[in-house]
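In C-alpha cells, the next block holds one chain alone, the form predicted on its own.
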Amino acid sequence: MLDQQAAGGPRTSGTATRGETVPTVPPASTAADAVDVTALLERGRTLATPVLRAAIDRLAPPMDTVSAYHFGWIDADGNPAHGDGGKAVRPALAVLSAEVTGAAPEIGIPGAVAVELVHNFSLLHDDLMDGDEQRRHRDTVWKVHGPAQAILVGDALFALANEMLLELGTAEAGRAARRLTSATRALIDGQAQDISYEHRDRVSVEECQEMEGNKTGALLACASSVGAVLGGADDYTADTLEKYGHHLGLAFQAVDDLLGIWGDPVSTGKQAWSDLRQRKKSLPVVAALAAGGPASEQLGEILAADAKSSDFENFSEEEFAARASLIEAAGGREWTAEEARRQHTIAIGALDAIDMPDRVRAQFAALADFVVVRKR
C-alpha cells in the first residue's frame, strides 16, 4: 500500500463502488446536516442565471447560440432544451460568500457569474483536447459545432467573465478581479500539467495533487472568496476563504478522479473508464504506481505497454477493467477516497480561522459535504 505519509493522516475507512455515492466522508456536524443543499445550489443558479443569460447574449453570432448550447439552454437544432447545467457550487459559493461579510447574497452575483464563465471556459477548451465527445449526457461543443467555434467561444467567455467584474468600477471588483485572474492562470497551469503527464510513464503523486490543485482548487478557492471580496471582506478573510476552496477542491478532484474509473455512465454522463481511455495519470493511477508491491509493479509495466500502443482505443471494457482492477488491488482506489476525506477535514477546519455567522458557517460545511458525497 501507498506510504500514508503521503496522505497526511491514518488510513480510515471509504467506499468507492462504480454507480454508488463514492467517497464516504466523516459524519457532518449536525449544524451542517440541517442545512437544505439543494436549495443552497438553488439559490447559486437562481441568481446567477438571468445575469449569466444576459452576459451570453452580448456575443456576436454564432457565438451566442453555441454558448447557449454549452449551457444545455438549447439543443443541438436551436430549440429549448433544459439540459443539465452542472451542480452549481461554485455559483453557490460565490453568493454564500457574500454572506460573511454581512452583505446580502445578491452582491456575490458578479462574482458568481464570473467564476462560471471561467469554469466554462475551461470545459470547453478541456474537451475538445481530450478529445471529450460527452459532457452532462450530450455531444460537447466541439462534436456538435467544430473544433474552432470551441475555442473561440471559450475565448470569449473568459473575456466576459473579467468584463462583469470590471465594469462594476469599484476598488473591491478591482481586487475580485486581480484574484479571478490569477486563479485562471492557475487553471491554465494545470491543464498543461495535466496534458503533459498523459505523455511520463510515471507522475509523483506530489505532482499529481500539485496539477489538480491548479486544475480544480484555484477556481473553487476564487468562488469561495469573491462575494466576499465584492462585499468588502480584507485580504485575510478573503484569503482564508480561498484556503477552504482550494482544500474543497482537491477533495473535489479526488472524487472526480475515482469517478473517472469506477463512476457510472449514467449518472457521469461519461464513457465508462474515461479516464483510463485517456491515460490520465489521476490520483488512483499515481498513488497506485507509487504503492509497491505486485499489483502495482503489474500496473506500470501495463500501462509502460499501452503508452506505446499504436491500438489503444480499440482496447475492449475487458482490458479497460482489468487495469482498474489493478488500480484498486494496489490501493489506489482506497487511497484516493481517503485523501478527498483528508481535504475535506482540512477544508472544514481552514473556517474556524474566521468570524461569519453560524448560519454561514453550517452552510459552507453542508457544501463541503455535497461536493465529497456525489455520483457525478
Given for the second form:
2 protein chains.
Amino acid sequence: MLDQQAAGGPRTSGTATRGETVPTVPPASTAADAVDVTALLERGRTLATPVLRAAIDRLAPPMDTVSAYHFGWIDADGNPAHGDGGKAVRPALAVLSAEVTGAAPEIGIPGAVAVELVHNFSLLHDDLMDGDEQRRHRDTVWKVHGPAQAILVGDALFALANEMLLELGTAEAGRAARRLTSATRALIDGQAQDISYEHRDRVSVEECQEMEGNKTGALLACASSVGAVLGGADDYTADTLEKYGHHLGLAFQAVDDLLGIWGDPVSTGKQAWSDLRQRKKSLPVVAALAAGGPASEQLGEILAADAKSSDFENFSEEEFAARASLIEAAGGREWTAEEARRQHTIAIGALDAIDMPDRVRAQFAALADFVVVRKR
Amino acid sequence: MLDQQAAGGPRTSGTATRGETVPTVPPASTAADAVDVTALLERGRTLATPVLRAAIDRLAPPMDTVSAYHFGWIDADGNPAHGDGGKAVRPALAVLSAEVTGAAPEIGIPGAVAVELVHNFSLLHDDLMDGDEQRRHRDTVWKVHGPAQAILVGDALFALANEMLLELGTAEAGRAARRLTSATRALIDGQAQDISYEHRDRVSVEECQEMEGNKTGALLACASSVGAVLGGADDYTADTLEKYGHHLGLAFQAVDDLLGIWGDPVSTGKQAWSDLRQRKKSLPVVAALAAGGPASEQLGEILAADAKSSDFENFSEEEFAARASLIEAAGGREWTAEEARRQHTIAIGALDAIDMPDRVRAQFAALADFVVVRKR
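In place of the form predicted on its own, output the structure of the form predicted in complex with a further copy of the same chain.
The complete assembly is shown below, putting the previous chain first.
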C-alpha cells in the first residue's frame, strides 16, 4: 500500500497530474507496513454496520428511508443498493481505540456508531447549507428528498448519536457522550467558519487550518478515543488519543484539499476541479496566496476577479486547469502535501506518550498512513 | 387569573369571538388558585436567563449573534432589544421540579437551560422547514440571517443543550441527558409527522394527538422532570412528573390550536386565522372533520377544494372566517376546548402518585391552570 521506493526519492506530488496527488509517506514503522489496512477497515465496518442499521431502523418513517438512502443502502426509488459507504476510517479507529485499554474491540462499537451518526448528520446539513448536489457519486439527500427532510433527518441522526451512548447508562458512556458533544460543537464551529470564509477575500493559512481542525480534526479525535473511553481509559489516555486523531484529521483534510483540486473524479466521485468550482479557500489555495512571488500575485488577482464574476459557473475546464497550475506554480500544492506529511508525523508521534499493545500501535500507524496516501 | 365565575356557568368557548377562545378551567384546588403564577414564571426566567445567556456567549461568531436575535435580545441590526422571550413555562417547570426532591430550585437550572435550548433548536429548524416567516411578532431567523444560519445555529443550540447537562459530570446529569435525548427524538418524530400530514387529505384525531404529544408533550414532560432528576429523584418519580408534563403538553397544544384559529393576532403575534392559512390539520379541524353531520361534511368538501386551489394564498379574511365558523358549527372548537380541560385534569391527577411538598404541588397545579387559560 505504501510506496516505499518513492519515500526516499524525489517528491512526485509537485509534478503529478490529476489522480496522482497523494503525498508519499515514509512508513511509520515496519510493523505499520505489515498491517493489512483493508482488513482493519473491514473489521470496523463489519462490527459497526449492523448496529448502525439497527439504530436507523428506530427512526420513524420516512426518516428511516431517507437515512437508508443517505447511507447508500437503497436508491432514490427505495430499491436495495450497495452504495459506497465511505472509507470507514472512523469506525476502524473507534473499535481499535477500545483495544488500547485491553478491552475487546466490540466495546468501541456504540462509540463507532455514534461518531458515524454525528458525521452523517453534519454531511446532511452541510450539503444543504453549501448547496452541494452530489456526494459519493449520488445526488445528495436535499436534492432527492427536499431540504426539510435533509434538516429533519440530520437532526434525528444527531439525537440518535447521543442515544447510542447515553442508553448504555454507564459513567464511561457519559464521559464518551461529553467528548462527542465537544467534538460536535467544534464541527459546527468549523462549518460556521467555512461559511464565513466564503464571503471573505482573504483567509490565512492559520484560519484555514483552524477551520479544518474543527471540521475534520475534532471528530477524528473523538473516533480515535471513544472506544478507549468506553473501555475505561483515563483522561490522559483519552486526551492523547484525541491528539493523534486531531493531527490525523489535519493530515486527512490536507489530502482532501489536494484531491478537491487535483483528484481523479472517477475516484473521488466529485466533479473535476471540484473545490475550485466552489471557490473554496482550501489549503492549497490559501498557501499559494500566502506564498508571495509572481504566481501567487497573479493567482490573487485572478481569484479576486472570479469572486466578482457573474459568469463563473460557465467557466471551461481549461480555465479551472489554469487556476490549478497557478496554485501549483505558487507552491500551494507542494506545501499542502508537505503539511499532510507533517501532520501524519505528529499524529503517530503523539501515541508515544501512552502504553498500548504493539499490534494496536502498529495499526494506528497504518491507519494514519492510509489516510495520507488514499486517492479518494 | 382564573375566571371562577365562569367555571360553573355556561361554556363560553363555543360562542366566543376571536380573542376569547380560552377554555374556562375550574381551579385544581384553592391552593393552586392562591399561587402567584406570574411570580413563578418570573422566578424560572430570572434563574435561567443569565445561564442561558452565558451558554449562548460560548458560541463562535456569528452564531452567538444569530442566537441573540432569535431569543429577542438584539434586533436585526444588532442593537439591544427587549424582545418577548416567550411565556417561560418550561424553565418555571424545570426549577419547580427540583423542589419535588427537596432540592433547591437552582439545582434545576442546567436542566431548564438545556430544555430551552432544545426548544429553540426545534423552533429554528421548524420555522425553516415550514417556511414560517414570523415568530413572536418578529421575522424568523431564516428570513433575517438566511437558511444556512438557521440550520447551523439550530444545530449549535442542540449541541449546547447536551453540553449543559453532560459537563456537570454526575450520574444524575447523565440520566437527565438521556431523558432529554428521548424527548428530542420524540420532538423530531412529531415534526416528521407534522410534515407528512400536510401532504395527506385526512388525518385522524388520534394521529393529530400523537403528533402533538411528540411535538409538545415530550419536551414539557422533560421540563417537568429534569430538575427532579438532577436533584436525585428515582425513575418512578421522574416518570410520574413526565406524565404530568406530557398531558400538560397536550392541554397546551389544544389551547395553541384554538389560538391558531381564533386567537387575537395582537396577543399571539401571528396572523389572523394563522393555522387555516397554513392549511394546518390542527385539533379543531380534525375533530370537526371527524364529527360527521352537515357542517362537518361541508367543511370536508371545502378543505378538499382548498387543497387543490392555486389561489389559496389570496383568500380574503371573510373566506377564512367562513371556514372557522364551519369548524365551530361542526363542534371542533368546543371539542378542543373540552380536550384541553380533560388533559389538564389528567395532568394534575398524575401528581397524586408521588409525594412532594404541598406548596410545590399547588404550584404545579397553578402552572397547569395557566397553560390552559392563557391567551397567547
